[in-house]
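Only one chain is included here, represented as structure tokens and corresponding to the form predicted on its own.
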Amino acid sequence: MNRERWGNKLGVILAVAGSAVGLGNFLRFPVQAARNGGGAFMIPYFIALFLLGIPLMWIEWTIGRFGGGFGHGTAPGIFHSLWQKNRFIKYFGVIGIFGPIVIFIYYIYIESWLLGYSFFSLTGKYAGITDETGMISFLRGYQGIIHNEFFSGIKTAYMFFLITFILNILVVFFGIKKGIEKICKIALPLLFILAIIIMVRVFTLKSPYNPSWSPYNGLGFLWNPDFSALKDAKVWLAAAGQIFFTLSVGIGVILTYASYLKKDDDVLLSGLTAASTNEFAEVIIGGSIIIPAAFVFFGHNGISLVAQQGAFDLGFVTMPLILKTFSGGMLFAFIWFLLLFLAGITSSISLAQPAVAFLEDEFNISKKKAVGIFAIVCFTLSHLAIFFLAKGAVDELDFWGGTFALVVFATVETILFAWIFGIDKAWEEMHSGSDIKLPYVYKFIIRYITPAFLLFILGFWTYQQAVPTLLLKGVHKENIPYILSTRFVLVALFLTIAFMVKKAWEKRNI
């Protein structure tokens, strides 16, 4: 079976950038920065970017292109291509299919909220709400957690979930060139335009309460460093975690996207361009909307409390209230939720591709059948997030799929690339077809610094989060059956993928 190819270099760059540019750029980043020392957070953030994020980006682009030359578009086959003498290494690659599926089944539900809120903004459904308590009640009612005058159940949320799910599946069904590349070429420029419109409007705001509460002073709150925060290891871990989250590294998506490249396609400049696009969206635009806008209305003391709300309440509760105060506020609210929806869909379609590519490449089945299998499985599993949201299922899925699996996968692929495949061979492969030459110091960084950084994070996160999570510490007693059920499903999913890898290799007689 002939594998698909990207239409052009711009298409793959926008697709990878679209995978990276998501909700984390506009919601998670400003919250993490405000919570972790403001400007001081940016010091470990940029250190992690240059020592962890960008090297991992180059590693994944390189090994993805390399594995694609052997007909493999996912981690099991790509890992095997890097270390053919080891028959077990492909099973570590299971994480690169498992992780994206787990993230997809809850991310797409959250993404559907954005479509719903875009509609509510146009129709003025929450226009009469004037305080935070009312907006929280509106959100909880929409999620089906409570019943109120706005929603009598989860029917409305489920309708928008169905629409969002179908849109994602349609894009993936049309393939790399006609589906993913095409939608990213439209959605990414459009979301940048919408974000800049919101950002410009924010910087014309004047506080109705205090003249000193200006959006520019809000930037000062975000960027002025509290250097004492650098003594806290959690700040460094938060910065590294944000880099993982924002660049979509360690998930397996970039490997799959890069597998559709040609042998002489440039991976260094393309990877750097995609990473730079994401950083512009996050640091420049994402850092210039929520916190400056909230500062105008809440001031220095109030903004600290706002930052503690968390990304979802900030995006779905605080921002709609702020935007409603603008002239034409509901239109700006629509723009806000639409840009987030566009950011969400460019990320979610990328999460679908590894599983679809695995079925196509390793079982030699058609795109139509592969997408159909993926859709049935993920539609079924998504109901964990929909119906067990209030029981902690989304947090559980996020920990195993979006945190633990991510760091383990990144650690394995980095050691495999730099030490098993060999740094000299890796360096040569990275520069094949490249228009730029990396500073030689990156050879040292990729071989020593990046894996050491990852091993530290893995060890610290395992000590700090994995053990308490395994022991169900902090979980309400009534939620334990739901958490255990979710874990059972995750274990079953992982073992099923591992079994499929085994059967695929038996079929190949490898």
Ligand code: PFF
Second form
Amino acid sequence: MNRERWGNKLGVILAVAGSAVGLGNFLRFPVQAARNGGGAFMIPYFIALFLLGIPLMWIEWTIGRFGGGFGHGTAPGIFHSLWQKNRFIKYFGVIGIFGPIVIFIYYIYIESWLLGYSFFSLTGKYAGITDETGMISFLRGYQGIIHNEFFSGIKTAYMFFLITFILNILVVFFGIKKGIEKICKIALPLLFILAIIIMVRVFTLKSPYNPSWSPYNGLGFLWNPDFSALKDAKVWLAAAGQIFFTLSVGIGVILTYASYLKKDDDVLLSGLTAASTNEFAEVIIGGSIIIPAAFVFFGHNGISLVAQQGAFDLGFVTMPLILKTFSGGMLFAFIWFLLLFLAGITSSISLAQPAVAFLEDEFNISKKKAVGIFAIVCFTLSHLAIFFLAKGAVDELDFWGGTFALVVFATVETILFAWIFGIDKAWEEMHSGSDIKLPYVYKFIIRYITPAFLLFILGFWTYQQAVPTLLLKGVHKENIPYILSTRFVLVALFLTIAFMVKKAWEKRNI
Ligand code: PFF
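We have the form predicted on its own; now please give the form predicted together with this ligand.
Time for the whole complex; same chain goes first.
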């Protein structure tokens, strides 16, 4: 079968960078940094970038291109191409379709709030609110959790969700070149411009309360290194988790994008360029917005305020409040939400592609049908996030899809590539068609350090988080039925995909 292809090299780099640059860069990163001691967080963060993030980026580009050569765009088929003798490995690949769907169904809902808030910033709907409590109440009203003078129920949120959902489906429907690549070529440069405008605005802010609360002093929090935290395993886990999430690696998405490359297309320089673009957006721009802005407004307490808030609430409560205090505030708030929306949509379309590619590649059905099935399933599943938000469903989805699935998948793909496919063949495959030659030390890193690091994280995570989470530790009693139903749906989804893999391979053997 003739598979789709990217238009050009810049297009695929921007699409991968578009997937990577997302809410994770502007919202999750500052919160993680603030929670884990700022300058203490940045050291494990950079170590994880060089020992996990960048190697995984290269691995996924390479195995994606490799599997694409056999007509497979998703992990079950790609894993099977790497280890053709093994009949079982394809089932590990199920995670690479399951994980992106699980992230998609809540990520897209949060993305739709950004569209809503862009609109409210233009219309001035929350312009009269002057404090945190007011903004929180506005957000909870929007989410349909409480009733207030701004919203009656979840209708408005639901409408913005529908618009966002349809936009995502349309982009994916138009395909790799005419949909995803085209949107990313526009949205990514645009969002960089908007982010730089916000960053410059933050750096020209003057504290209304204390002249020493300057944005520059706020930056010191992130950039004064603190080596003492290296002893703390929790900081390492948080740093590694952020690297996975922000680079979109370890979940199956990059391999699908890379499967649309040609056999002799470069992967190493392109992967590195996409990763560097993401890091620029994260540590340079993402690190210079929320933290310094909160510092200008709240001083040293601002940082702990950032640390205490949920990763996503922060952008909807604290940032607009800060921005709108200063002149032209609502316009800057609009730019802030629009930039986040653009960052969100270029990420969510990448989460949709694996499931669509799986249906197209393995069942030989048309794009229209594949997108239709995906849309119906995800539309239905998204209601878990919409209606059970206050019951903790989003956190639950984020844990299994955005954390656990990721570490397991990354470990499997790395061992498969470096040990089963074999490091010599792997190294050769990485360099085939490449525009750069990697330093030899990376052969050693990919063979030993990355898998060891991953196994350590997997072990520690299972012990520290998966077991207590599985046993529902810390879940409010009244939320238990909702969490259990969410879990039930997740198990059913996983088994359905596994069953489909079985069927697809049975058909092929005939
Ligand atoms: N990298 C995205 C962000 O930083 O927001 C989130 C994401 C997208 C994670 C796609 C995983 C993924 F496959």
